[in-house]
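One chain comes next, on its own, written out as structure tokens in the form predicted on its own.
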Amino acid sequence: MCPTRRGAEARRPEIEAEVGVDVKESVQRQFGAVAANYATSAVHVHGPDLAAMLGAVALRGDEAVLDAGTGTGHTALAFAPRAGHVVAVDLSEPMLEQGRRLAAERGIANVAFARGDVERLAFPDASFDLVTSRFAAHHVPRPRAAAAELARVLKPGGTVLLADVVSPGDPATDTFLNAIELLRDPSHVRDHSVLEWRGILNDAGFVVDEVGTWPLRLEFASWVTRMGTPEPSVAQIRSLLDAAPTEVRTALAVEADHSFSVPVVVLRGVRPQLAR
């Protein structure tokens, strides 16, 4: 090996660091500036994702659970009635907020909002019984780094349950989507294939299987709304999404108005038993 390589690997890490931290300081200033629009969002509030996750895992009602990148904090909410206490946890404080309000409106008292870092939890080993993480993961810089934290803080035989938006696969179509949701959002990572996130689960160690997969239709004008999106970027959008090849317009089901449809996956992934 050269020593310019050589010198360039011993670099990474601390290459990889930086981005990780400017990746997490835009989430805290995009989300922060419209976390109100998150606490409303038809998106977040329902969706046939979020009805797979609470029927994917049967709960006796005491559990544990902790909502990883809770956002405003609807799916910890949709949780807590079935378990014994919930804990949510974001990076951005005015999003938390907004969950807190949420909770004393619904008059939920088991939640405890916390910011938090899913690539470094606050949490001893094996303190949940359930884990979960929706619309999230495609804002983590190093997912196998969140994916490895929340096998430690999992119990043996405790699930992960994982939704988030997925590119359909395909080169092309990968790159358009991830090309788009960066120009809408610059805290964006990347939407990771189903099978991308098989294998980042699989190698944390968790034994995964499908709950199943739903198109989402993204309302072009409150998709770029609810993320107070600059003018400019909205027009580069309309104008890559008017553009795009037929095979990106018909996976995407682009629509006359720009509104299109993204695939959104339920992952469920569970911690093996320790052997005896």
Given for the second form:
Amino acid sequence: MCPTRRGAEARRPEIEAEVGVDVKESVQRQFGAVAANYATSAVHVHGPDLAAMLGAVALRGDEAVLDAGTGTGHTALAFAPRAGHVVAVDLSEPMLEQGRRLAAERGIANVAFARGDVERLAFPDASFDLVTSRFAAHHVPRPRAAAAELARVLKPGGTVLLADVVSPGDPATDTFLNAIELLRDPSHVRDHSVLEWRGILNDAGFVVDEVGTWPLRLEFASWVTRMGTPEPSVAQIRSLLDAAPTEVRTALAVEADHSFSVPVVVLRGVRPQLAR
Amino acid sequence: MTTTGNDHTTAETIDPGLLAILVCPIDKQALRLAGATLTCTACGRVYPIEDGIPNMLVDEES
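Alternate state requested, the form predicted in complex with its partner chain (shown: the form predicted on its own):
Then the entire complex follows, led off by the chain already shown.
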């Protein structure tokens, strides 16, 4: 076994040179092509989870806010009128361009956009009062590194609000959900469970509580169209949904037209005042 | 702010509040603005400003 594995290791760089694309590059390719779809996506513009995020933290109006994985900026723009200024960071330049356009359209002047990586943020320690991240965390290859960075850039006593689709938790549904997510979007990393997210945030030093959980109905046609999923992959997803075991059909509330529902959670983490 | 994709550039269009807090994502040291680039005063890495949006991404191998 050993020589074979070593052989595989030795060949890996060559394979990567031919076809290898890392997750962050994949995110940029994937979202570069469909950025405009996200500027108008009802799932992203509205949602009870976004309202809950706005209600989950009391702002005075002078806070420094970071929106990590801002996409087309919906969360940044929602928080901007309640804060001093917002920095909106994303890997994808076309997504940020859409965000900047939306900010201009709405006359919002206190949001600044920057390309950046949540695992290696370009901000000093203790820069922000609040960090938000919505529908982005499932793209992060190293969530523990990202959580540590969010803790680093938050002031002591600062808050992180994390909203994302989560795996319902049972292994069969977890595997199923992440499989169809990956078929839809090659840059998908993982819909973690609430328990996993709590652990990741706890380990980064946050005191965590759950703001709430809401079902998000994903209308099948718009879900795949928004991402520009190629038809063969769409057919594979339909086929998986048709053949899904009862437990999975129930957990995801799969409908006749392949629409389904996933839980969206909002977690709040507070960075303790005292250094640990 | 109301135009996109034109050639307005850099120091005039990068948000001053953002410019004031940005640091090198690798070593978190101060940056020096020159034209359309931000250069780390410690390690010398260069970050371009593209249409007013600073690109603070780094190559994974660096």
